[in-house]
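Shown here is one chain on its own, the form predicted alone, set out as structure tokens.
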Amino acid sequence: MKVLVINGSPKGSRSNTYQLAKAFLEGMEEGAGAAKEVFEAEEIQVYRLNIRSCLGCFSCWDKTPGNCCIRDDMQEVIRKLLWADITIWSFPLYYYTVPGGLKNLIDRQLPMVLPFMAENETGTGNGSHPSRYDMGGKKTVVISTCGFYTAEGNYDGVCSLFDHCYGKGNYTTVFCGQGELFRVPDVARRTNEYLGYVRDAGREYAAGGIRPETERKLEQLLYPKETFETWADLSWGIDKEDGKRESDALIFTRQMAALYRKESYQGREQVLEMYYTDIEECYQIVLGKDGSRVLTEELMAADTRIETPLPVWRSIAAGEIRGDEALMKQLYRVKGDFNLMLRWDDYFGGTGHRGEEARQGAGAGKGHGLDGKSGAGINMPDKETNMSIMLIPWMVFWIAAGVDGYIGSFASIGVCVLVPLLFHRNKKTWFDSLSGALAGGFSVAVLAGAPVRLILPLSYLAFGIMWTATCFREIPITAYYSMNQYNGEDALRNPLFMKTNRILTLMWGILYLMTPIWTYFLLGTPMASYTGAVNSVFPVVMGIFTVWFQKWYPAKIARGE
């Protein structure tokens, strides 16, 4: 598979469209590798070439057939066009067609056709010229971005040109609106997501054709029309009312506000105050039912106040640093209601589309990481972990064996056998396997004649050791299960999330290391059959504490305390 990429952008490798072409090419290479097909690729940066305009002299038809009289770089371009099995044309939309330099290159393909008249077989126009070379089997891909919110309706000129050259339906297109966003770090999560779809398209194309599902993803807007056009207008830094230049901090705040998702409205307006400590500028974003608005004066009482240097928040927005790491280093502080921070991506985006509104995340919230979401995007597992599955064997053994050791142990073994059936819907952890093995082992020990008064406290001790030991491992046990509430496995890279869970795991571990003491004594009293019920009281209290601590501790850190 020999592929030629023709980058027609005057910006060369800095081109927004070129990012899409590279992603498509990477996907093709992966697809060719999977098929164990030899893959070769070459690139042409048109802006670097010396390609003069066609003179219209037709020397390439009558005086020097197949050879242009102009001696420049076009001869090498034609050689590569003949070499390639697949040609990828990459360019931005310039005045509804291709950039001037690329149009010169297209015009100069005249030596590749014969002067004789022929019937038009492209399905476009009337009359054509036959090819001088055998071009059968060659394929064409056209990739382009434009500065409008959508590509739809803006590529008539481009399609007409390529229809004439290759025939309707004989080439593949990837047209993307909002192309300027591919150079904006603040929205890298969404653009990276789209580039992932382009990479998928390249992989599928190499395997035979782009799937309809992938085509639908490529046709989706990067952001809703209103959001993009607001961003585009703000990017000029000029107030639409008086034409005056606005401060960078105010522009940045307005762009952040433009990403607000009104679907996240909580029944009352919330006021987010941004205080940029390095320049002493303060603005508020009011999050309401019908959208957001930015206040520059007559400020309201803030629900949440973020105190940050502007460069720090910009770096977080661009994904250069994680928001959670910056918070742990006290590079910024948060005062007031911390719940807004925990649900940042619900308010200011997320990743992936939800209907026409395109729930994409970025802005200052992208990569914030307080809710476990990072600039790298989401890595949600297909199945979620479930702590209940891990606890079921233990709970059955503790309660049932405490009432009747023989029957309770049989019940516990039965549960241990049935629990694995639940993993068709949930993700399995090694704690689930270990819990089943330990609970089953203690049940067998009781059936073998071991005294319940000894085995039951030992089971609590084993459970406590399992919890406590994970405090010294990379991932504490509570993090394996609570990550489901904080965007899956990506939360495991959040230092604030991990520290919170390490503390909680240790506290739960200490509780279960102490439980064997009173359990042993209870089993020697008339209260023995109520041991399981008694031992359920402390976990309930600890559970209430856990819910409180998960909110209190991150907020404490956020305040810089």
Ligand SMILES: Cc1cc2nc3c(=O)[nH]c(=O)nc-3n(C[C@H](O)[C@H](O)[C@H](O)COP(=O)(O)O)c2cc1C
Contents of the next structure:
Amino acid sequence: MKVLVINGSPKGSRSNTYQLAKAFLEGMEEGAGAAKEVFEAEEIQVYRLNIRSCLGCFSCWDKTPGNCCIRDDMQEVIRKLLWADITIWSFPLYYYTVPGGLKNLIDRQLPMVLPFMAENETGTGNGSHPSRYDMGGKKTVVISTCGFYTAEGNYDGVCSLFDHCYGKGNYTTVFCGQGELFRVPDVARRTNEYLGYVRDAGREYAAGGIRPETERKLEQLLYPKETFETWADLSWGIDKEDGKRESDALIFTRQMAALYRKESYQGREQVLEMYYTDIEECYQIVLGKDGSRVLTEELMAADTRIETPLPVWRSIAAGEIRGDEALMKQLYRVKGDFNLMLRWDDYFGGTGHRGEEARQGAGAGKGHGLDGKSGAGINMPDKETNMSIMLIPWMVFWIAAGVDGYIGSFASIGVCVLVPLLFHRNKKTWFDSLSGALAGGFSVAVLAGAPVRLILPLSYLAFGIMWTATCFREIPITAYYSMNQYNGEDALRNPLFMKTNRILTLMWGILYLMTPIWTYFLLGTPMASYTGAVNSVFPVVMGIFTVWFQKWYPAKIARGE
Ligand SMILES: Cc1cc2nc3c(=O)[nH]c(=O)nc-3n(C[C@H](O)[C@H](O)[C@H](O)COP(=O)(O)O)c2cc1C
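Now that you have shown the form predicted alone, what about the form predicted together with this ligand?
Entire complex below, previous chain first.
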């Protein structure tokens, strides 16, 4: 598979569109690799070449057939066009058609056709010239971004040109509105998600054709019209009414406000106060049912106040630093309601979907979010871990064997055998396997005649050791399970999440290391059959504490305490 990319943007490799073309090409390469097909790609940066405009002399038809009288870089372009099996035309929309430099290149293809008149076989227009070369089997892809909120209705000129050249339906298109967003780091989460779809399209194209599902994703707007247009207007930093330039911090705050997703409205207005400590400017964003508004004066009581130097918040927005890392380093502080921070990406974070945005190479954008949803380009597991699966064998053994050692142990073994069936829906951790093995082993020991009074405390001790030992490992046990609520494995890179979990794991570990002591004594009393119930009380209290601590501790760090 020989692919030629023609980048017609004057911005060269800084082109928005070129990012799409590259993603498509990468996908094609993956597709070709999967099909064990040899893949070769060449690239033409049109604006780096010397391609003069056609003189209209027709000497390429009569005096020097097939050769233009202008000796410049076009000869090399034609050689590459003839070499390629697939040509990808990548360009921005300029005045509803292709940029001028690219139009020159298109015109200069005249030596590639014969002068004679022929029947038009493209189905568009009347009259044509036969090709000088055998172009049969060659394929064409057209990729373009435009500046308006949608591509729809803006590509009639481009389509008309390509319909005439290649025939209606004989080429594949990827047209995307809001193209300028591809150079804005603040919205990288969404644009990377889109680039992920483009990559999928490339892979599918190489395998035979883009799937309708992928086409639908490519047709979706990056952001709703209103959000994009507000954001785009603000990006010029000029007041629409009086043409005056606003402060950088205010423009930045307004752009952040423009990204607010009103679907995340929590039933009451929330006031987010941004205090830029380095320039001592303070603005508020009111997050309401119908959208957001920015207050520059007559400020209200703030629900959440972020105190940050402007460059810090900019870097976080641009994905240069993670929001959670910056918070741990106390580069900024948060006062008031911390919930907004925990749900940051729901409020401001694009439209990424779990799993989809994090596909290979597509999740590189990082938000401010402390909710762990700031994509970091890892593959999300399809299945989630589930702590209940790990606990079930233990619970059954502790409760049932506490009531009746013999029957309880049988029940426990039965559960240990059945639990693995749950793994078709859940991701297995090695604690799940170890728990099944240990609880099963203790049950067998009881059935073999070992005293329940000894085995039950020993089982708590084993559980406590398994749990506490993970505090000294890279990932504490609770993190394996609670990461599901924080966008999966990305949470494992969040230092605040990890520290919170390490503390919680240690506290739970200590509880279970102590449980054998009173269990042993309790089993020697008439209350023995209630041991399981008694031992459930402490975990319930700890559970309530855990829920509180998971919110309280990050908020304490955020306040800079
Ligand atoms: C001279 C000029 C003309 C443009 N004409 C249009 C247009 O007709 N419609 C549109 O939606 N965007 C238009 N744009 C915006 C570009 O298509 C848009 O910014 C695109 O994403 C740039 O892509 P690039 O970075 O690949 O060059 C125009 C931009 C320039 C500079």
